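Consider the single chain below, provided in structure tokens and representing the form predicted on its own.
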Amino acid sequence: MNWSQIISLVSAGNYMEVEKILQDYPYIVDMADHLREQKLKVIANLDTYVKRTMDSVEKLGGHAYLAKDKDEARKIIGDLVGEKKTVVFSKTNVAYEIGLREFLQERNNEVWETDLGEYLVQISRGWPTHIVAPALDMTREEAAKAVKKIDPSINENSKIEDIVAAVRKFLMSKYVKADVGITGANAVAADSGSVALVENEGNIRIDTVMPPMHIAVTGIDKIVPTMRDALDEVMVQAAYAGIFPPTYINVTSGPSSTADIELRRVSPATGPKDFHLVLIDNGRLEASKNEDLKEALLCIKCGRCYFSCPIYRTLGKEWISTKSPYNGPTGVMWNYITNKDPWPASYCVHSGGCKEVCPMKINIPEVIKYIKFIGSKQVGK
């Protein structure tokens, strides 16, 4: 199956599945509308909400950091992890954004992706094709070829279930000795300092609970005012990604704790004894103050706009390639915010499909039009 066949199949499937979800759970649309209003409040006062979030994390017994760019984020996390450790990653696009996995590997750490798609990309030495389904362009035969490196019993005739089982067995051997679990965040609640994550595989649940240290790394755009907003965001993200109800929703509020003795809450308990939240700016604060660009910060990374875009359906991951983990229409916006790279915008034909399917009602074509204008001013310089 080639890329054209794969993307045609999954695009049609995603469209029909999301439409069915919205019919079966009509309150999702209201949640999305409310979420948009709440996220606009944060964008208008990002400095205030960053401070509120960091204060809330510290009150829970965790530690919060604000990194202005990639280098600062890598240094903070590198100092926390140290060297010669075993680190398990959940799927986190921000970690890709700052080159975190390679950075930690260069410091003599053993680092493993635990999301199945991301793991396949890692052992294939590839690059994510889609923000939610990173191995979207990989066939069963290609996945089998990659997994054969860790399990010789897997071959091109193996069933998908057998491939998944082989990866599960391998990753379980890494979980039991992991020193650090690193996750992203679908949302961070400013009022409680809680990190909300949505998943289906169960790897994030293990990454956040089994290692003695949990580090959550995410952009400041993931901050929402309240815990309710954080839960709204994971529900809306899952619905518009076409996987609803999600198998797991994880909420982490500081290090593990217990109140089983005299109802006095103490930390740590069975789970991690250390919790660190690393918030990254990397162009987001500047974007929040730009009237032409700030709507991009509303993106909840559901990846639905990818499927509506004729350019992504033609070019796939080659559109933005390894410049950024963000691809498709939203990737054009996010590659500019985080890398100041306007050129992927020049491929946009303004079909408008991305705007029609966006749950946050972001006027993506207008934002890309602005980025195109910025790019045009750089021609000849």
Second form
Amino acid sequence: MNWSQIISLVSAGNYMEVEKILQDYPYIVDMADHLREQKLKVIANLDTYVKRTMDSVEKLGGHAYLAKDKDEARKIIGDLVGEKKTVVFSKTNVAYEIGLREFLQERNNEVWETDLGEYLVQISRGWPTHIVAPALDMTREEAAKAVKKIDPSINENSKIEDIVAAVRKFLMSKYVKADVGITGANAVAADSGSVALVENEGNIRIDTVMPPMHIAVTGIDKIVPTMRDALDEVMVQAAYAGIFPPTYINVTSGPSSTADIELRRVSPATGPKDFHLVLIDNGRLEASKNEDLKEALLCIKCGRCYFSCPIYRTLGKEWISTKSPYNGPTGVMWNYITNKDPWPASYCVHSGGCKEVCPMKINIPEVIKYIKFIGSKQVGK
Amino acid sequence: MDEDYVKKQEATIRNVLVKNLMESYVPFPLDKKIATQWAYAINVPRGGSTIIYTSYMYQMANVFKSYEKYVPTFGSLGSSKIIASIGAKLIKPKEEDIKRFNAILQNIYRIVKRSNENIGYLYEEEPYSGSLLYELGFMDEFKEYGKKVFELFKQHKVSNIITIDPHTTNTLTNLKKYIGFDIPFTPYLNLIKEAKGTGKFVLHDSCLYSRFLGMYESIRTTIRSAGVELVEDPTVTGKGAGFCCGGPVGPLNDKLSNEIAKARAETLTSVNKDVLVACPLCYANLSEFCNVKDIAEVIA
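Return the form predicted together with the partner chain of this protein as a structure block, the form predicted on its own having already been given.
Following is the full complex, with the preceding chain placed first.
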């Protein structure tokens, strides 16, 4: 199958699957509407919510940091990780945004992506095609060819189940010696300092509990007012990504703890002894103060808008390429927020499908039109 | 994407567009005799308080489609009246296209005349709406030109406008938002009463009508009420699943525009062999890859 065939099939499948999920679980739409209102409150007072979140994390015995840009974020995490460590990554687009994996590798760390799709992208030396499904453009044969590098028993005729088992076996050997688990966050609750993550593979669960140190790295846009909102966000994200119910929802509130003796909560227990939350600004705070751009911060990264976009469906990852892990309609907004790059907006054909399918009801074409305008002011007269 | 090419192309288009629009109210040299002959042929009254507004969209759709190809010519021609008249001869629609858009425009006029006897037309004095400026993001120029268009309509004492394509309708909607354009306007599709039509089609939605101007349902009702059968597939014609014809990216990248059109035509024809469109640009883009009719070609 070529890209055009893959994306047509996947887009139609996602559209119908999400429609069915919303019929079967009608409360998801109400949750999405409520979440939008809650996220708008954060955008209106981002500074305050960042501080509240960091205070909550510290109260839990965790450590919180605010990095203003990519360099600062890499330095903070680089110092936490150190050198010659084994690091397991769950899929995190923010890590791509700041070039974290390569940075840690350059400091003599062994770093492994543990999400299957992301792992395939890593061993193929590729770039994620989709925000939720990074290896969307890979066929079974291509995945087998990549996995053969770590398991010679895999060949072009191997079944998908065998390819998955080979990766699982490989990653298990890394989990047991991992020093640090690095995850992103689907949402961070300001009131509790809890990080919420949704997944299906079980890798995030292991990344967050098995290594002695858990670092969650995410954008300040992922902050929501309460723990309830954080759980709403993971549910809504999973539903609109087209996989519901999700296999796992993980909530991490500081380092591991127990209150089993005399009901006194002590830390650590079985899981990590250190928990660090690294919040990244990298253009988000500025965007929150820009009336034309701020709606973009509502995005929960479900990736549904990609499938509705004629340009993404034609160009795939070549549209925004390696300039950003964010592609498709939301990627045009996010590449601008994080890189100040207006040019991918020029290709927007304002088909409007993106705003129709967005759970956060972001008027994506309107934001993109603003970015186009910024670009148009930069072309020579 | 080739960022450098996009920057260069945007700069050229803006210069050509703005120069032509500010001097002559059309985006490039255009033979207005050809563009207005549909109205001369059926004696549409000149001017009047209610007008049908073509914005030259049906007349220029094929030129818009090849905009990228023509841009160097448009640029080198400049926009002085003499040179422009020579340019208009060079960039001439094909005879079959002229015949087709004349028939469509005349049919639309007859349809709307049923709801209002006194509908005029500005003929050669009709301005292009400025859609391209808006759609390419040239907002400062769009507002500046929009004020000229607004003034021109006021000079002609126009108090009611009937639009016939989605791009112009969307542009007036935005002129209202950005510069206070307060002349009421209605798309002709909303004025259709007792029309008759035949055939079985899959509707390729105009992105602007269906996802920006709230007409997704009403267009279907209008078409079905006329007796035309529409075949639906939610993954192809659903409001959130519909797909652009590729037209809007044509000025910047003709190849990409055609790839989108081809992909859209393939999915549409997997639902039904005959495709119906509501926009002249959708027709220009899709007709190379499938059998397409405009709504105004199947209902009367």
